[in-house]
Structure formats: C-alpha cells, structure tokens
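Only one chain is given next, in structure tokens, and it is the form predicted on its own.
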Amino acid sequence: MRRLDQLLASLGYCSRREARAWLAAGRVTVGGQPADDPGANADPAAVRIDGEPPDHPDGLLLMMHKPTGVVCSHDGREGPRVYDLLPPRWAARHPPVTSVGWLDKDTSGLLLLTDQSRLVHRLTSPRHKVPKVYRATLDRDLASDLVARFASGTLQLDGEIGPCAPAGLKIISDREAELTLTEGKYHQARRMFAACGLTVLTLHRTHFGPLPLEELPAGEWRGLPLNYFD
C-alpha cells in the first residue's frame, strides 16, 4: 500500500503538491472509482492513471543497446545521454534511474539501467566478480601470447597501484578479440590493450553476467524482471 501522492511523485507523474489537482481532474482512479484524497493509501495494482496502470511501480531494470556517441552521465552538458532514450517522465522518478556501471561515449553494447541501488552495488562490486564480455577490434595484429598475459593477473595499467584481475581473452581473428572482465576499472578494456601496445578501434559489450544483448537494435531498450540476476 502506498500514499497516492507519494506514488505519483515517485513515478515521475507529478509532484506531491500537484497530486491534488490530478485527483480533482479525475485523472486517478482506485479500483475503478475516482480518487479524491492524495493522502489515501492504495495498492498500486488497483490504481489507474489516465486510464493506465502505474508505470513500473515496483522499480525498473532495463537492458539497453547503447549506441556510440551517447554518454552515461546525467549531465546534459557532456552530450546526448542514454537517459534521453528513455520516456521523458522517467527523469523525474525517485529513486532516480541510473546506469549499472558505465560505457564510455565511444563504446556500444549492453548497458543496464535501474532505480534499485542495491542491485547497482551487487552488480558492480568487485567482490561479486560479475563477468562482462566485450568484442574489440584493434589497430594491429594480436599476438597469441596475449591470452596468457591477460589471464595471468599481472597486467599493470598506467597509473594503477595493483595489477588487473585475471581476464579472459579469446582471439577471434588477426585484429579482433573477445575480452571477459570481472572488474570495472576506468576505461579498463582500452587500457589493457594499450598496455600491450595496441589501440582499440571499436569496443562493444555483448554480455553482462548471464544476459546477452542478442538482436536488440542500437538505441532501444527492454525491461527485465527485477529478480533477473538473483
């Protein structure tokens, strides 16, 4: 059960102050009857807003195919944002929708977004070692000994105190590789290849844990059950 004004505000429909006007205009019903008390408690399943059920009242978990050229920052001054690809009302949700980790502007692929802070922590904490898989194209041919070097747990990044955790590297072709990481250092995939004298030309995340991106088109998203990663 939730207060109607809190429900409307938390899902981004209006502020708690504006909720009274929404109810007075007949835009909210509970159990098929017009609601008139913004402080009344109601089961979100029985609520209709403009004739529609509330939008993800229990929380959001989304997978997006992030295109290149957009940023994961909430700051619009940094350029087009992944949040601009979502319904505008979601920008006012509380808790706010945020990305689970980051993909940089020039990296495409699978990005998770959620308003569940515990889920963000669980999926990004190094302690849980959730694997992320990337497909990279490089500017030079890949030497076969890189597989062992990436797996050794001794590869040192410039500016880092300790080495990277062991990473899986699979050479797909002369200049294409699949990289599996279980940690999330800043620009880690690009910096690991740079430490070996290689420049990443394109980088695309294909999996997050057990979740594959598959055929989701660039710029589009779809919802996941909140317990998907349980």
Contents of the next structure:
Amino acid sequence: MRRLDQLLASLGYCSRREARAWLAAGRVTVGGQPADDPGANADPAAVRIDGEPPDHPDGLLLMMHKPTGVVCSHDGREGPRVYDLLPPRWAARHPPVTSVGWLDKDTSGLLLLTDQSRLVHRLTSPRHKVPKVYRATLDRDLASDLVARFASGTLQLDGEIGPCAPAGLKIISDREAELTLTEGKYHQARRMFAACGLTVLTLHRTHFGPLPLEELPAGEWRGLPLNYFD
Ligand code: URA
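Alternative state: the form predicted together with ligand URA, after the form predicted on its own:
All chains and molecules follow, beginning with the one already shown.
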C-alpha cells in the first residue's frame, strides 16, 4: 500500500503538492472509483492514472545499447546524456534512475540502468567479480604475450594503489580483442592497453554478467525483470 500523493510523486508524475490537483481533476482512480484524498493508501495495482496503470511502481531495471557520444553523467554540460534517451517523466522519479557503473563517452554497448541502489552496489563492487566483456580495436597489432600480462594480476596502472585483478584477453584478429574485466577502475580497459603501449580506437561492451547485448539497436533500451541478476 502506498500513499497516493507519494506514489504519484515518486514515479515522477507530479509533485506531492500537485497531486492534490490531479486527484481533484479526477485523473486518479482506485479500484475504478475516482480518488480524492491524496493521503489515502492504495495498492498500486488498483490505481489508474489518466486511465493507465502506474509506470513501474516497483522499480526499474533496464538494459540500453549506449551509443558513442552520450555521457553517463547526470550533468548535461558534459554532452547529451543516456538519461535523455529515456521517457522524460523518469527524470523526476525518486529514487532516481542511475547507470550501473559508467561507460566513457567514446564507449558504446551494454549499459544497465536502475533505481535499485542495492543492485548497483552488487553489480559494481569488485568483491562480487561480475564479469563485463568488451570488444576493443587497437592502433597496432596485439602481441600474444599480452594475454599472460592481462591474466597475471600484476598489471599496474598509473595512479592506482594496487594492480589490476586478473583480466581475460582473447585475441580475435591482429588489432581486435575481447577483454573480460571483473572490476571497474576509471578508464580501465583503455589504461590497461595503454600500459602495454597500445591505444584503444573503439571500445564496445557486449556482456554484463550473464546478460548479452545481442541485437538491441544503438540508442534503444528495454526493461528487464527486477530479479534478473538474482
Ligand atoms: N574501460 C574503459 O576504458 N572505458 C569504458 O567505458 C569501460 C571500461
């Protein structure tokens, strides 16, 4: 059961103050009857707002194919944001929708977004070792000894206290590799290759844990069950 004004405000429809006017205008029904008390409790399943069920009242978990050129920051001064690709109402949701870790502006591929902070923690904490798989193209040929260097758990990045955890590197072709990371240091993939004298030209995330990006077109997203990663 949720207070009606709190339900409308937390899902981004209007402020709690505006909820009173929404109810007075008959825009909200409970069990088919117009509701007039913003403080009344209701089961979200029985609520209709402008005739529609409430939008994801239990929370959100989404996968997006992040295109290059958009940022994971909430700050619009850094460029177009991944949040601008979502329904505008979601910008006013509480708790807020955030990305599960970041991809760089120049990185494309699978990005998770959620309003479940425990899920963010579980999927990003290095302790949980959730594998993330990237496809990288490089500016020069990959030497085969790189596989052992990445797997060694000794690769040291400038400015980091400890070395990188062992990472999986599969050489796909002369200048293309698949990299599996279980942690998310700042610009980690680019910096690991840079530490070995290579520049990443393109970087694309194909998997997050058991979830593949597959054929989702760039810029599009789809919902996942909240318990997908349980
Ligand atoms: N590593 C990077 O360098 N950039 C990303 O966006 C993700 C991993």
